[in-house]
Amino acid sequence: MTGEIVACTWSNDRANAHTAAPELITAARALAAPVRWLAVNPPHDAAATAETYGAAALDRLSDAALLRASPDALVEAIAQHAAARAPRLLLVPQTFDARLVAPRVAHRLGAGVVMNAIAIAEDGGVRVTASAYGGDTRAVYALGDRTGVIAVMPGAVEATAAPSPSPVHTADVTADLSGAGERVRVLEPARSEGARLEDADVIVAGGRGLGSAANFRLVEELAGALGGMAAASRPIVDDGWVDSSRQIGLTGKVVRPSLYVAVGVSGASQHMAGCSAARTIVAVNRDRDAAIFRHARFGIVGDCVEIVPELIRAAREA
């Protein structure tokens, strides 16, 4: 095992995890170890990003097989690189794909794995603090001297530029994917149009407190007035009020907007796992004891069907 830390991101037809690279490199740099960034199907500005945030080396791995949604080839490529480099830690972003990729890579390497990480520190070895039980509590894992694969939650680390950027050693690397069998065949790929919730700076999310599917239009109108996007909690998705592509939470999208407005959302731990990284949370709920108020910076107690139209009017007049 070497002393370096590898931050790994990728791009395929389902997701682009490269946006997490500055956070992963910052987290690795804080551990006072050489940082190597493995960029699978790298972005055009990878070298500049590596230099800005303090990676000592950048390995660019490009392969058409890695552009497909199936994780099998991705697991093979990352495992081969890690086996060759033998890093002390392998950091990946906590994405949908990471839930499938990280544990499998760890198994290949005989390494420990921690998901939902929110902090990494040195304390006689590596200690990882992770969100547990849907965000209700925190768990601390001691990896000791063991190699670790760690999936870092979005927004857990604030990306900061290196104080004195230095030239980055850049190399194009390859992986032998001839034996990577794709066990899942995509019959019809998912298609999405327009902006993604994960990229939104402002999100307004609705829950059962709206009362009926017809009232979801209030969420959409407020989102429009604020220049943001509309989202939903799982209960109203399950009830068929909204398409599942709008769902925020443990089994939906994980977002980190500057402003998150929760309208009629109770604040269950499963929902908060998807939005707790928001910079500012505003809650509107008639139940003054609702869990959402423990997470919100600002809260309004009242019927959201009465309050939201006033918020829409104020936003439009601002």
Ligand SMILES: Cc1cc2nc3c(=O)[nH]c(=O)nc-3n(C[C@H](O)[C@H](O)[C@H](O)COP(=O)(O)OP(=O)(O)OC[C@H]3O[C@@H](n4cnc5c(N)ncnc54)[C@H](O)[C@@H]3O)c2cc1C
Given for the second form:
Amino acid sequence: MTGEIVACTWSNDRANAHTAAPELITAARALAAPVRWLAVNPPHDAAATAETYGAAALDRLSDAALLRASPDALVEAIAQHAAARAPRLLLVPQTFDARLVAPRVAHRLGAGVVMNAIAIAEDGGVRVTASAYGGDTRAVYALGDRTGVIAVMPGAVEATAAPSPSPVHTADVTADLSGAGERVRVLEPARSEGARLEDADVIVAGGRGLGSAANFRLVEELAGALGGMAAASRPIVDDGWVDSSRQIGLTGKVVRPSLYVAVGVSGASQHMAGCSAARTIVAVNRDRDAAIFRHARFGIVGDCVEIVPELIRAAREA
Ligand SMILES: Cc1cc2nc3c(=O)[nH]c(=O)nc-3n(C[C@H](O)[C@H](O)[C@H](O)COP(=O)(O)OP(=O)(O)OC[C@H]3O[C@@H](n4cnc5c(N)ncnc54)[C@H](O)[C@@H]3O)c2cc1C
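Next up, the form predicted together with the named molecule. The previous block was the form predicted on its own.
Below is the entire complex, every chain and molecule, led by the chain shown above.
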């Protein structure tokens, strides 16, 4: 095993995980180890990103078989690269794909794996703090001598440019994917039309406290007035008030807008797993002891059906 840390990101027809590269490279740099970035189907500006954030090496892996979302091929490609490089740590972004890929890569390498990591530190060995039980608690893992595969949560690390950019050793690498089976096939990719919640700077999310499907229009109107997007907690998705593409949380989207307005949302840990990285959370809830107020910077205690129209009016006048 080398002392190197490999940060790995990818893109395919379903996802672009390269946006997490600055955070992963920053996290690796903080451990004072040489950083190599493996970019699968790399973005055109990969070399500039590597230089800005301080990766010493960039391995670009382009393969037509990896352009289509295929966890099996991705596992094969990453595992082959890791077997050749034998890094101390392999960092991947905690995404939907990572859930399908990271544990299998770790198994192939005989490595340990930690998902949902929120901090990585050197303390006589590598210690990884991870969110556990749907965000209800935190677990600290002490990694031993074997390679560790770590899936890092979005927003866990603030990407910072390297103090002095240094030259990046860039190489085009290949993987032999002829033996990659296809045990998981996406028959019908999820349709996403228009703007993505993950990219929204302002999100207004509605929960069961709205009282009825019809009241979800209040959430949409407030989102519109603030120039943002409307989202939802799981129960109102399950009840068919809103499409599942709007769901925030552990089993929904993970977002990190500048402003997250939670309307009639209790603040259950499974919901907060999707929005706790928001810079500012504002909550409207009629229960002053609701858990959401522990996360909110600003809170309004009251009936959302009365309060939200006032917020819409104020936002439109601003
Ligand atoms: C494995 C698992 C995965 C899950 N994944 C997710 C997930 O991805 N996303 C998710 O959201 N949940 C998820 N959940 C469900 C989660 O545990 C909560 O049940 C859910 O988030 C609660 O949604 P809610 O806050 O809208 O509803 P509730 O818990 O019913 O809360 C409604 C809130 O509205 C307030 N309220 C009521 N009336 C009004 C009013 N008139 N005005 C203002 N406030 C009012 C109440 O005080 C309350 O705080 C998951 C659960 C499990 C077990």
